[in-house]
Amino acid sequence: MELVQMQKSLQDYTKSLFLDNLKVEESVLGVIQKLEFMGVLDSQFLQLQQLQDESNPHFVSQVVTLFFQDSDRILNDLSLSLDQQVVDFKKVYPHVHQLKGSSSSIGAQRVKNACVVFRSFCEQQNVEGCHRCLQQVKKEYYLVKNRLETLFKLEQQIVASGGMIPAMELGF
C-alpha cells in the first residue's frame, strides 16, 4: 500500500475512534476490513496528540502504554477486592476513582463513563452492581486498548515507509 493511502487510512481510523457507527473500509495491510466504531475516544485524546512533537515523537504511545500498565494492575486489584468474602469498599472506591481519572486523561470516554457508574455502586456498597460494573469496565477497557494498539501499529507502518503522521483534524 502506498504511503499516501496509508496516511489516509490512519486519518480515517483515528476519526472512527471518535464517531458512532462510522465504517472504515480496508486499512493498512488488510488488518482492518470493516469495523464499526462506537465513540471510543473524546477530544482529550486529540489534546494529548497535540503535546507530541519532533523532540518526543512517541509521547502519546508512551503515555497510553503507561495507562495500559496501570489499568491492568488496577483491574486485577479490583477483581481481587471484589472476590473477597467481605468487600472493603474503602479499598475498591480509590481504584475505581483512579481508573476513571486516568481513562479521562487519555480520552477513553467509555471507560470513564463506566467508572462513573461503578463509583455509584461503590458508594451504595452494592457488591452485585460492582461486579457487573467491573465486567463493563473491562469490556470498555479492552475495546479501547485494542483500538489504540491498532492505531499505533498503523502509525508505525507509515513511519517505517518513510512517511509522516498526518495531523488530525476532526471537522464534524
The other form holds:
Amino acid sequence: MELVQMQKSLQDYTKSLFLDNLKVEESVLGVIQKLEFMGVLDSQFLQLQQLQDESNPHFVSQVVTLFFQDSDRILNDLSLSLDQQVVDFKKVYPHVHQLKGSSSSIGAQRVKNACVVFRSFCEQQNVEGCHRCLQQVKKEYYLVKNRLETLFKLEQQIVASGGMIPAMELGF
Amino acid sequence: MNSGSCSSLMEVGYDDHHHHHGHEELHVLAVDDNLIDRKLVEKLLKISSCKVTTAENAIRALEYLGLGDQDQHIDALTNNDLKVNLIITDYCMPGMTGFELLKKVKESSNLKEVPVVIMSSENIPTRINKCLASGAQMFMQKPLKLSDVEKLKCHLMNCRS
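With the form predicted on its own in hand, show me what the form predicted together with the partner chain looks like.
Next comes the full complex, this chain leading.
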C-alpha cells in the first residue's frame, strides 16, 4: 500500500474512533445501550498525543500499554471477587474506581462510562447489576483495546515505510 | 515542544530587591495511587519544565517530606536536591487520603508554606470547599490536561515573585 494511502487510512481510522454513531434507534434505550452512540475515545486521548514528541516518541503507546496491563489485572480481580459466594463490595468498589480513573485518563470514554454505571450498582450492593456491568465493561475494554492496537499497527507501518504520522485535525 | 508562556517567566530573575532567582526548576512531589495517572502527571509536569518525584500513597509522600516514621526519616530540608516546591495529590487514595495528607503538611511548621494542590475526578463542591478551607492552593479536575498544568505554573510563579 502506498504511503499516502496508509496515512489517509490512519487519519480516517483515528477519526472514526472519536465520532459518534449517528444511527437513531426507535426503541427506548437503557443507559448501557447509549454507550454505543458515543466514540470509543474522547479528547483526553488527544491530550496524550500532545505529550508525545521527538524526545519521547513512544509515550502514547507506553501509557496505553500500561493501561492494558493494569486493566487486565483489574478485570481479572473483579471476575474473581464477583464470583464469590458472598461478594465483598469493599473489594469490588476500589477496583471499579481505579479502572474508571485510568480509562478516563487515557480517553477511553466508553470504558469510563461503563464503570460509572458499575460503580452505582456497587454502591447499591446489587450483585446481579454488578455482574451485568462487568460484562459491559469487559466488552467496551476489549473493543478499545482492539481499536488502539490496530491504530498503533497502522502507525508502525507508516514509520516502517519511512513516513511521518499525520497530525490529527479534529474540531475539539 | 510547547511549554507555554510561563517558561519566559522563569528567565526573568530580578525583582525589586535584586535577588537573583536564576533558572530555578520547580520540584514537584506528585502523589497518586493510580499508576497511569502517576505517569501522566509526571509527564505533564516534566514537559512544563518541572523536576518531578512521584509517590504511590500519602505515607510514602510523608516519608519523602521528612514527616514520616522516625526510623525512615529523610531530611528533606537540608538537602537542596530534595526541597519540594509543590505537592500535587489525588484526593481518593486508600489508607490516608489526599485531604489528610494536606492537613499533615499544613500542620507541619517546616512544610506549611509548601503549596498543596488536590486533584480529583469527582466535582463535589463540599469536597472542593473542604480542601480549600484546609489550605489547599488549588483544586484540579481529573483527568489533567496540559493547559491545567500551565495555568498552575503561572499561578505559582506569580505567587513566588
